[in-house]
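So this first bit is one chain, no partners, the form predicted alone, shown in structure tokens.
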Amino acid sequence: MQTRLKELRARDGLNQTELAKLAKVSRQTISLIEREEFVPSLLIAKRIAHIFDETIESIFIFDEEEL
């Protein structure tokens, strides 16, 4: 899975701690997602998509082999 999380944080001027607070997760969770070491739950992905006013699919990009 690839993610645009870091790009979107920069666009909206959020640091990892601020995004974590808005998404109700830890800063470490945001860091793991950005490093593509953790796949977020559907609930977390939905919260993050809502924060950035984007679709889940536009933020979290899966290869065909992963599906």
Contents of the next structure:
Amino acid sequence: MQTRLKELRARDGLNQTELAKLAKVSRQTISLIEREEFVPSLLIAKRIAHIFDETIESIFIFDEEEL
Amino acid sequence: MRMIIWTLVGAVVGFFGMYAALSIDFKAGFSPIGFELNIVLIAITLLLFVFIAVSSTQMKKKAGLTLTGVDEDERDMWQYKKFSDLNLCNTIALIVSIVAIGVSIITDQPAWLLLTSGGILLLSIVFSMLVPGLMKTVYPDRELPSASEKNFAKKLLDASDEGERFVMLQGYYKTFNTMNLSLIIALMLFILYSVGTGDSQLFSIFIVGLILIVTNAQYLLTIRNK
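Switch over from the form predicted alone to the form predicted in complex with its partner chain, please.
Below is the whole assembly, all chains and molecules, this chain first.
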């Protein structure tokens, strides 16, 4: 899975700690998602998508083989 | 064919390894160096106490700063790593101080050394009760359990989010495997020591064996019943 989280954070001027607070998770979780080491649950993905006003699919991009 | 070769190699290495181990003179034991060993263990614990005290102060100071942007993220990363280091030092201090008092009692050290070891152990226990409380300083916004609460570890796990649990799972998995392997090696060493010195370590062998059975059964029953 690839993610546009870092790019979107930069766009909206948010640091990891601020995004973590908005998404009601820890900064560590945001960092793990950004480093593409952890695939978030649907609930967290939905919260993040809502914060950036984007769709889940546009933030979390999966390869064809992964689906 | 490859498996047979590896089995034969293992057998040869095992035979010579065991032969070499049995030829070591275990008889010397720890008694002649009990005093020095006790002093070294106390010194290690004291150094760890200094690290814990200094790091706690640094963490409290940093927590009070108002930061923004990347600096805020870096502070969080620093606090997280420091807190992990503190926990590790605290655990090591507790274990080393238990070993120190054990050495004091078993090798029949002078009363002052026994009392010092006891004091160090007491301090380690106090530190292990205080260190988890630092979490509230690092994460004031989070609803974390207090260290004095019943089922603290379970409540802390419940309070963690999915990313943190993912990291913990990786840690626990590695720990479980290392613990299993280490305890099996410990069993072998106890047997070797018993044979080498003539001092029966059967009590320790039974205890370690029991720990291995209980922990593995607990893990397997937990995943089996889900």
